[in-house]
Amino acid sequence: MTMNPLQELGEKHGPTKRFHDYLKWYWMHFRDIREEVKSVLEIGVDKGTSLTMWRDFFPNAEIHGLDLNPDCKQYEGERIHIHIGDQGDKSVLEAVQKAGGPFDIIVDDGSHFPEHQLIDFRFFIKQLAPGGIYVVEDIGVGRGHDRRWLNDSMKGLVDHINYWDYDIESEGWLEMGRFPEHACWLDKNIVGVSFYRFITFIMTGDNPGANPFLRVREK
């Protein structure tokens, strides 16, 4: 099997998530923008080999990690910087947003609790750079009592893309140019979701305003 470019620097570096088949779908996603994201947040450090590979594949790049396990700080160095802290903690988001934010890409592969990976992307998906790309690895597998939350939470993103002003007849959505105030946050900045096994990829942006192809209604 040939591999893309990021697949082989999973294998110089060897991260986990090359075992899970992730790295096609990292590469799909992130090879045409790979020179201009500025700043990455990996949430779960383990041995830092996500962090050297994202490091190499993001030339242009601070990346930054966040964990629990004091011990990881001996993997900062070139580029790489170490949060410690518990992702589930409000204030340690606070201080890593303020640290390297906002960041063009976040991955969550910490704890797998549905309720700290919940808890993180509330927090950051409003913390993005513009065009911000937000990613849950092992979504539905974590620990935890439940392990749908996340799958249901996620699977609701759905209709913030797809919103729809009720005020129109249906022949009227090429007059849905802009979203009425009471559209919600994610109405308004949520512009894709792409489920593969056990990890999703949530794009940020402006709809339906970057369609330019979209009319404004008049009133």
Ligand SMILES: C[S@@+](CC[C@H](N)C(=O)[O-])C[C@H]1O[C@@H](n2cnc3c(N)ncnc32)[C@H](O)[C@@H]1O
Second form
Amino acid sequence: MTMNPLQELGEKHGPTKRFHDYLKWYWMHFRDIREEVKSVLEIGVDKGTSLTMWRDFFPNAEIHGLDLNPDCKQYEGERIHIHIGDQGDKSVLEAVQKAGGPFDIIVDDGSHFPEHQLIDFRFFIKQLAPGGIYVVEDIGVGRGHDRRWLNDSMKGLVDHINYWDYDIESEGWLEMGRFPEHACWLDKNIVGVSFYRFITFIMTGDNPGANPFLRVREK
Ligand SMILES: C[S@@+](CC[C@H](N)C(=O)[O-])C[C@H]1O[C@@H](n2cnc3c(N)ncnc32)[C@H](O)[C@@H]1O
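Switch over from the form predicted alone to the form predicted in complex with the named molecule, please.
All chains and molecules follow, beginning with the one already shown.
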């Protein structure tokens, strides 16, 4: 099998995510933004191997890692910053955001407790850099009492992407390029969600601006 360049870096650095075959999806989503990405956060450092992989993959980015285990501090290095703390603690998330945000990319590969995954998603999603991407690994197979929480929550994003204002009577499709005041942040700023087995990518951007029906209006 031919490996893509990220899979090759995975073989070199050895992050656990290479075992789950996630690197083919990461490559698909990140290959075109390699040069532009300035700041990356991965929750869950372990041996620091995914951080060195991201550092080699994103040549212009500062790479931040958050982990509960104080021993992870040893993996700090060139363009790599380590934050120690609990991903379930909002004050820790605030400190990380202050130190390295806004992040272009956040990967949650930490505790895998659905409650932590939700706390972090809710905290960070609105603070990503424009066009930022949020990734949750091991969703649906996480630890804790209800593994489906995050699946259900992520599925719900589809309704925000396909936002439809039922109050609009005339012009229909064309009006959907402009969302009303009462549309919520998720309606306006989530442009895509990609599900693969046990990993989900959430893409932010200008949802009404990215509406394909706008092109019709411009003609
Ligand atoms: C699966 S490993 C990370 C693997 C790494 N990202 C990679 O790709 O090689 C999970 C890490 O999450 C950390 N962790 C567990 N619970 C956490 C929590 N509540 N807050 C922050 N980190 C946590 C663990 O200490 C462990 O290092």
